[in-house]
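Next comes just one chain, in structure tokens: the form predicted alone.
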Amino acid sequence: MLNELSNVAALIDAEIENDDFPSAVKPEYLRLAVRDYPCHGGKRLRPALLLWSCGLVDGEIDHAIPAAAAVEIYHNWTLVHDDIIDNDSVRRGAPTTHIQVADYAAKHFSAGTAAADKFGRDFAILAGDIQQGWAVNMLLKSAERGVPAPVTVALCRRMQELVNRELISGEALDVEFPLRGWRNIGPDEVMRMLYLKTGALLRFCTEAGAAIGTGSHDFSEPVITSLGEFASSAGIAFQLRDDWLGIFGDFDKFGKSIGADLASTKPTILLLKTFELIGESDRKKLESLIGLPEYTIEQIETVRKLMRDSGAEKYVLDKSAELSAKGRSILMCFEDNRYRQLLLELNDYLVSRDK
């Protein structure tokens, strides 16, 4: 599966790299910021979901390439904005967009620290805005690659209704939760947020692939809805794994700061379940380790031990595995072909990945 994922990555890399949409963006450093995340790295899981869903229903993979590139570009604008909101300085082992632009301002405009930081955030917001437009433009090019115009239009509308509205709503909840405080948030609310923030886009990927493959723009058709349900389960499982990696991952592999969720007082299922299961003395110890500006290895190890010994880590990993099993059962209802096998392997990978 990983070899096939690499093939998808190469295909999407070329599609994005050769697209002329960003070429007219000015100034140059904004154009470079627009191209940065989409053109450099990423696992390309979302394009793979779309292409393989198209293949699963015997569709023409070539017809789905623009849509697959579009979801990758779309995903990346959300990362640019997320990094600003979360104040993250590292993405995929490199400086985040707002940090890169701030560094540019400091070097080329002799801007002071505060001015450079604001400039970096402002231009990163603009870069993300342009990337969203780029994604829609790329999706519209599906009509030039054999996708019927009604399907192309329906996909664009679906992207705005299902993805834009729901994904940003999920991000809004994610931003709101720390202010409300972990004591005032229940696991069901967090699960809903996870679906909106992550599952909505993954659902669109499988639905879009199935729609292109079948030539249908009726998203209530059983084939399309079944694949959407598969992706929804996979999306939440993916996010639970991501939250686990945020505490238990290896920085060199994970590519962003371990402990960032603790620093931002993010109420993950892992954190909420730990508080539910530990005693009073351990609760006070864990509370003292939330919201710190930075973490030592020893502090992270203390948090890990509390989460592991309480059973919270096992709960999250088991829940992720349960959702993965649900996704697998949905896929098994489709006829066996190479794309079903790839989707099954991808489903398994989402709950076992280490980065």
The other form holds:
2 protein chains.
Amino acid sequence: MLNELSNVAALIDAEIENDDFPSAVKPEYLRLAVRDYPCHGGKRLRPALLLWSCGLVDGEIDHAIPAAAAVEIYHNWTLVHDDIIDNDSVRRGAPTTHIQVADYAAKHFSAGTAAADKFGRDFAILAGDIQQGWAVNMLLKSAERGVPAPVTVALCRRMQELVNRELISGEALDVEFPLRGWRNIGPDEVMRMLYLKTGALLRFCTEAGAAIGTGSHDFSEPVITSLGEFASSAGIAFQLRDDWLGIFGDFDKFGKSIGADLASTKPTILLLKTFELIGESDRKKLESLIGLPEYTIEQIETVRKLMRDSGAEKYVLDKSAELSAKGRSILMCFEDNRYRQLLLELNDYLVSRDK
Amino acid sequence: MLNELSNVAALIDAEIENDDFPSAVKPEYLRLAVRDYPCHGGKRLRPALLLWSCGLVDGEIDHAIPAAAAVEIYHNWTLVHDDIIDNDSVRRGAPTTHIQVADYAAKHFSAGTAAADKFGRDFAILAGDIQQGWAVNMLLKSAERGVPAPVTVALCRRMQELVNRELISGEALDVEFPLRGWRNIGPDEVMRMLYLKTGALLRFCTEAGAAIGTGSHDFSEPVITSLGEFASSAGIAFQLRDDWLGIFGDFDKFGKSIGADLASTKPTILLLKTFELIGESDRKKLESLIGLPEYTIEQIETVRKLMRDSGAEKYVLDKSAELSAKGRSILMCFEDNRYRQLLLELNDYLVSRDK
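Show the form predicted in complex with another copy of the chain, please, the one above being the form predicted alone.
Once more the chain from above appears, this time first in line as the rest of the complex follows.
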């Protein structure tokens, strides 16, 4: 499966690299910013979900390639705007878009720090805006590659009505949490936020693959909705596994990143569930261990014990296993073929990985 | 014509008001921000251009209504992001989106000023992002209202390949000018920026109207390209008239806004052309009159004399008249009907208005 995933990545890398949408963008450093994240590679999990879902229903994989490239570009524009909002300076080991443009402005226009920073953020807003248009345009190219025009229209509407609205609403709720104070947020609320912010695009990937594969433009058909359920379940299961690894992962494999969620006071479901389940004195102990600049093994062990003894760890692992099993049972309703096998393996991989 | 324009505005207001795209947006104050600018009314010049172009080629006006609403929503998302970038606090007499959300955060989350301001900007980025998706979705609704799916796909691709790329590139160049120092910018460069920032969407309006009206999905057809030329010419003519009115307009009608472009050191074509044409000592005189907080009638008269004697005023008025005549001659190639008459009157109005 990981080998097949690499093949998908190579295919999508080439599709995005060779697309000429950014070519008309001016000035040149904005054009480079528009290409930067989408052309940076990555695992390309979303395109794989889309292509394999198309294959699962015996569709022509080739017809689904523009849509698979589109979801990746879509994902990337949301990252560009997220990175401005989160003040992040590094993404995939390189400077984020707003930092890159700020550096350019400082160098080429001799702008002072504040002016260069603002210029970097302004251009990153515009770069993400263009990327959103690029993603839409790439999806519409499906009509040139064997997808009937009415299906293409339906796909593009679904991209707006599902992904645009829900993903951005999820991001908004995530931005709101710190202002509300994370102690006022419950685990169920975080779960709902994740279904929007992470789940909507994943759901679209499998839905789009199934729609292209079956030639349907009705997103309420059971084949399409059930594959959508599979993807959003798998995505949340993945996220829960991620939260768990961030505390219970292997110190030798992760080093400092164990505890990073605690250091950044990220309201994970694991943490919020622990707060919900523990008593007053343990709550104070746990609170004193949140937001530290660094964590010793002993401190992590204290947190682990609180999470384990409270039942929060079990809750998160059970929930993750339950979602994974749900995904598996959905896939098992489809006839067996190599794409079903790939999706089953992907579903397992997402919740069993240890890094 | 102005009466017909009001009818268009009422039609488009209702179409946007009643569209349910924003209804699924969370949280509620983000939903309100998404609806705010598009539902605020206005002259709705862009929808009128689109609908009347459809009527000009004997198309069904009714089929073009979703597209006409879409261009208005599209225009508004670019304003939301522009207002963040320009730090503008007022739009159409009301607080801009980022200011509104900042006020909300200060009140409801007891956020400090800096945190509330950042929250306002972050949410305004997200509101504009959703509006871009809303505009795309509205355009795609054309397929439900009598526009064939292949034409709908072509319209939506044109929206990305023309409007998204060019409009945002134009905005980027406009943002770049102050960092480069406006004395390093020539009038031709500003003209090119305007063709992108203002001209691209206007061009799309007439092209889309003609494509819907003729049922064509080939944007290289002469009927479509010539109407596109008309709109971008009319738009630049309008802008040149605007620049001229900002200096040579009637003091009694405009009061303080005469000189506002000078006060804000806006690099208008009128100003840059004057600099291009005058000698060294006049240049120093003109420079000393730029960026003042207020202007007396005598100071404005000095600027007017420099602009008039240099030939820059004549250049701008001639250019504006030439573009308007070009637009007129394009329209005269179409058969006469009431929509041609409306477009001719609109074309005249844009360059003859004195306020």
